[in-house]
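Single chain ahead, by itself, as C-alpha cells, in the form predicted on its own.
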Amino acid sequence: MIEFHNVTKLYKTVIGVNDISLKIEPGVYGLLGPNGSGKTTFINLVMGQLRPSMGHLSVFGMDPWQNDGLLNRIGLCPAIQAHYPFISGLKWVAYLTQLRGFSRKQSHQMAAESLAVVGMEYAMNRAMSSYSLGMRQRTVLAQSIAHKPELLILDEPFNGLDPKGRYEMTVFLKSWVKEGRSVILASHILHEVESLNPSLLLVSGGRLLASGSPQQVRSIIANCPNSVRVRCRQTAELAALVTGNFEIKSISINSEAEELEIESMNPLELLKLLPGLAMKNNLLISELRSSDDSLQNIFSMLMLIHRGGMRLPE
C-alpha cells in the first residue's frame, strides 16, 4: 500500500523525516510517537502535500506529490481543524467532497450520511461555531470517511473528545477495519491505538526506530536494560534469591512498602523466571511489573540502540 525508499524531508536545517525505508500492507497501523517526532511529517509525505528531500515513495503504486486522483482513495482527519464558523457541518462536509469531483447532489447526500455515522445527525444543520470541540472533532472524521477511501489517516483522532466520545471512536475505528479498509492512527498515547490491535510504526527524531505487532515491541523493550518492581512480604528472602540465581546490576528493598526494585541487563529473563523461583521457595509475589513501561522511556531507548548507545542481549 506505502513504499518508503531512504527518504529524508528536511525544512532546511531541520530534519523531519530521516532515511526512512519500510513497506506498509493493507491494515491497521499505529504512528507513535513524542510531539515533534515527525508523525504529521509522515502522514504529509503520503497525502502528497510535502516533496522528499531525498528518496522517494509510493502509495498505492503512485507517486504521491500532487496526486489529485490519489486523493479520492484516501481519507484525512487532521490535528488541526480549519472550519468556517458561520456554515453548517453539513454545507462544510458537502463542499470538501465536492472538491473531491462528486456532484452537488451526491455530496450532499454523502456528507449528511458520514455525519450521522459519526454521531452528528442531530447536529448537522447548526452553524460550526455552536460546536463543542468534540462535536468539530467528529465533522472533521465525517469529512474524512464521506468518499468512503480505501485508507483513512488520522492525526491524534482523540484530541478534545470526553470519555464517551473515545470510547465511540475505538467502536467506529473497529467498525471500520471489519469492513476491509485500512487505518494509520498518529498518536502520542499508547493505550489508545493498542485497543484496535495495530501494527506499530515507532518514529522518534524523524527515524523509524522500530515496527511490528505491541507484543514484539513489548518484547524489544523487555530486553533493554531496566528495572522491575516485585511486591511481596518476604522481601529479604526473595532478594537472596534474586542475587543467587540472576545477574543483576542491582536491587534496593522497601521493606515497609514490601517492594523490591530489581535493575537488570536481562529483564525479559528476570520476569519469565521470577514467578517460579518464588514458588519453588513458598515466597508469595502479589505484584511484578515493569517500571519503565511509559512511552517516553520506550522511545528513550530505543533511540540509544538506535544510535549504538545500547546492545540488545543475544
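For clarity, a rigid core is taken as the largest C-alpha set superposing within 1.5 Å between two forms. Positions refer to the first chain, counted from 1. On a predicted model such as this, the values are computed, not experimentally measured, just so you know. Compared with the form predicted in complex with its partner chain:
Once the rigid core is used as the reference frame, the Cα position of residue 239 differs between these two forms by 2 Å or more.
In a rigid-core overlay of the protein, residue 70 has its C-alpha displaced by under 2 Å between these two forms.
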Contents of the next structure:
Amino acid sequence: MIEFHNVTKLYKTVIGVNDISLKIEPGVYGLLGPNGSGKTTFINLVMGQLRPSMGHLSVFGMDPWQNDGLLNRIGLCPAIQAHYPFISGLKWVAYLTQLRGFSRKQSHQMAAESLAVVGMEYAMNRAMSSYSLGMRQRTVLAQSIAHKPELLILDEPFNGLDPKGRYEMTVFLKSWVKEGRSVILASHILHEVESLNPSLLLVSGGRLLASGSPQQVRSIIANCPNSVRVRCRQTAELAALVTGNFEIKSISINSEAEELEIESMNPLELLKLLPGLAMKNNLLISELRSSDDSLQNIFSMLMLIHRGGMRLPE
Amino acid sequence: MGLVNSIFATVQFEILRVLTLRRLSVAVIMALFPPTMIFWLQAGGALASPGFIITLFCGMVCLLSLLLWSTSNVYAELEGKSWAFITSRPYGRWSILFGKFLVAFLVSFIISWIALSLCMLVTGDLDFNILNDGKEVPKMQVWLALSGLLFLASMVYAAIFSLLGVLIQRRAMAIAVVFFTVVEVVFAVIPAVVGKFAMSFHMFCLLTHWVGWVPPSAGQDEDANEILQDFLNVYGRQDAWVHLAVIFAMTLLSLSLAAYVICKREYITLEDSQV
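What I would like now is the form predicted in complex with its partner chain, since the data block earlier showed the form predicted on its own; can you produce it?
Let us now look at the entire complex, which starts with that chain.
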C-alpha cells in the first residue's frame, strides 16, 4: 500500500523525516512518536502535499506528489480543529465532499451519513462555533470518512476528546477496521492506539526507530535500560538484595517515602524476578513500577540505541 | 464537471463566510464611503469635477476590496489551518484559487458599483462637464462606462492579486500595494511601451473611447481635450477591442500562472516546518 525508499524531507536546515525506508501493507498502523518527531511530515508525504528531498515513495503503487487521482482513495483527519462561525457542520462537511468532485446533492447526503456515523446527527445543522472540542473533533473525522476511503489517516484523533468521546472514537475505528479498511493512526500516546491492535511504527527525530506489534514494541521498551520504583518498608534490606542479585547502574533510597529508585540495565528481568526474591527474603513490596514510562523517555532511549550510543541487552 | 462543481461550491461557501456582521459592516462602509464624500464635497461647494472625483473614489473602493479579498487567498487558509482540509481534496487547490477569485471579483464589483450608483444619485442634476467631440455626454452613458470599467478592473486586478497571493503569502497585501503603485500608477503615466503593461492605461483608453475625457478640474474642458489629444498622440490610437483584449488576456495569463503555481508548489505551514 505504502512504500518509502530512503525518504528524507528537509525544511531548509530542519529535518522532517530522515532516511525512512518501510513497506506498509493494508491493515492498521499506529504511527507513534513524541511531538515534533516527524509524524505530520510523514502524513504530508503520503498525502502528496510534500515532495521528498531525497529518496522516493509510492502510495497504492503511484507517486503521491500532487497526484490528485490518489486523494479520493485516502481520507485525512488532521490534528486541526475546524472553526467557522455561522457555518453548520453539515454545510462544512458537504462543501469539503464537493471538493472531491461529487455533486451538491450527493455531497449533502454523504455528509449527513458520515456525521450520523460519528454521532453528530443531532447537531449537524448547528453553527460550528457552538460545538464543543469533542464535537469539532468528530466533525473533522466525519469529513475524512464521507467518501468512504480505502485508507484513513488520523493525526492525533483523540486530542480534545473526553473519556466517552475516546471510547466512541475507539469503537468507531474498530468497526471501520472490521470492514477491511486500512488505518494509519498517528499519536504520541501508546495506549490510545493499542486498543486497535495495530502494527506500530515508532518515529522520533524524523527516523523510524522500531516497528512491530504492540507486544514486540513493549518488549523492546521493557528491555531498554530503565528506572524502576519499588515501594517497600525495609528499603535498606531490599537495596542490599537488589545490588547483590541484579546488574544495576544506580540505586537511591528514600527512607521517608519508603521507596527505592533502581536504574537497571535490564528492567524486564528486574520486574520479573524481584517480587519472588523479595518474598523469599520476607520483604513486603507494596508497589513496583517503571518510573520512566513516558513515551518521550522511551524514544530518547531508542534514539540512543539507533545512534549506537547504547545497546539493547540480549 | 467536478472542477466546475467544486469551484461553485467554494464560491457558495465563501459567500456564506462573508455573511458575518463584521464583514458585512466593512462592505457597507466601503460602499457608502464615496457617496458620503461626494455629498459632503457637494454640500461644501468643493465638488469641482464630479466625474473625476467619483471615478477616483469608486476606483479606490474597488481596489481596497480586491486587496482584502484576493491577496489573502492562500494565506487565509494557511493561517486559518484549513489548508490541510482543502489540499487533501482532488479539486481543492484549483477551487480555492478560482472560487476565491470569483468571490473577490464579484464582491469588489458589487461594492464599487453600488458606490458608483449611489454617487450618481447623490449628484442629482449636477453637470459633469464631460465632453466627447464637443458634445455633453449623458449621465447615463457615464454611469454605464464607469460600471463597465469597474467590472473590468475588478476582474483583472482580482486575477493579478490572486497571482500575488499564490506567490507570496505573508506580505501579499503590502506587495500588491507596491505593485499597484509602481506598475499601475507610475508605469501608466510613462509615455513609453512600458506604460502599456499597466492595465490602468488600457482602462483609461477605454474611458476615452466610451465617454471622452474626464477632466481633472471643472472649467478646463478645452485644456483637458488638449491633454487628451497629446496623450493619444503619444500612445497611439487603438480600437477599444484591443484594450479589452489586453485586459482579458492579462486576466487569463495571471490566472493560468496562479493555477500552475498553486498546483505545483509545496506550501509549508509553520507546524510542518516544526516537524
